[in-house]
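In the block that follows, a single chain appears as structure tokens, in the form predicted on its own.
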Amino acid sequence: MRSKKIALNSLFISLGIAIYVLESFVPFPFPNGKWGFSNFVVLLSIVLFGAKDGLIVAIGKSFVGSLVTGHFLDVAFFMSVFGSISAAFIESAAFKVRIFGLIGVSILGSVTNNVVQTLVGSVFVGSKALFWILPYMIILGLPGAFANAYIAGKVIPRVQKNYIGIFISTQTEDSKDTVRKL
């Protein structure tokens, strides 16, 4: 069982890294923005397997993705890691309380990611001036949050239907209820 879990987390981390690297080559139309599509994999992992696995995927994709893109241990790395981890925590908590659907969970994760990234960036820069662009960053993150929720909403039922033999012992009860709400 444990090896199956490690294999699934590795698969999701690899998918997150691939999306992370690919989106680094696609220019974002506005300055200080990012697509954030790799966060879809974290959302997917949280819904299918739970908070712990979502956190593992968030950390793994941020660390290895930063290594591959050449940002390891620079300011962007720390902003990405802390933003991803905090977003995974908030998404897990929001998913657990069952108040929000996938779109609400994804938006909360996006907003949290932007707030924490701004906080980490302001610590490195030594100025609170970065918080002036926080509303702008939150608005830029909303399309990605909607897209991540939409994609997750389309993928989750198919994964559950077609790969239930793989996921049957690792799937959470919460994920079944969330998919029904979609």
Contents of the next structure:
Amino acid sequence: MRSKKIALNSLFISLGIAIYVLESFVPFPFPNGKWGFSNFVVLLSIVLFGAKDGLIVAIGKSFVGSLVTGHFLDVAFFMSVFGSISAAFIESAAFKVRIFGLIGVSILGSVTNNVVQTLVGSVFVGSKALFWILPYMIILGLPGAFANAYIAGKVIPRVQKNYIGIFISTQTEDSKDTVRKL
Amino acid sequence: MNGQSKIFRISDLFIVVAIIVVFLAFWFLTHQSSLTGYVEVYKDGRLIAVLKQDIRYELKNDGKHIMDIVFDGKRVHVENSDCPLKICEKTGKVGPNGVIVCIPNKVVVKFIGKSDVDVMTW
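Structure of the form predicted in complex with the partner chain, given the form predicted on its own:
Whole complex next, starting from this chain.
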């Protein structure tokens, strides 16, 4: 069961990195913005397996992703790591309270990611000026957050249906409940 | 199993509306009728230059060219930056209250807008 979980998390991390690398080839129409499609695997992991695994996938994605893209230990790396970890925390909490749909959870994650990235960037640059850009970053993050929620919502029932064997042994009690609801 | 309804719940709408309202308020406050002002250039969090008229300011660090900051009196933009992603260049021309940030070079270009209205009262 443990090795199955490790394999699944690794699979999710690789999927996230593959999307991250691919989306970097698709130009974003505005500066300071990003598609952020790779965060969909974090959302997927939180919904299917729970908060802990979502966090593992978020950390793994940032670490290995930065190695692949050549950003390891630079500013972008720290912004990405702290942003992803806090987004995963907030997404898990928002999902757990069962008030929001996947869109709400995804948007809250995206907003958290942007706020924390701005905070880290501000500390590095030594100026609060970055916060002037934050509202634009949040608005620009909305389409990606919508897309992630929509894709996750479509993928989850299919994964459950076709790979039910994996989930019987790897789900936590908590995530079983939520998946049943979906 | 209805996946659609779980992707979206009515509470999600509140988040979207809240974000849009806050953004519009911010946009409105930063895009008031102020059309003039001056530009402050920060490097490593320290104010290193104030541009008050049409100027092409060449920013150097230890003698090495970093970027050119072009101010035409109404808008400011960054040209020829040596940073890898060129986000500061792509930010384009910003007006009063706009900000250009170059994270690799730790440079912030702030357009301080001077409003036509001196005091705002209720």
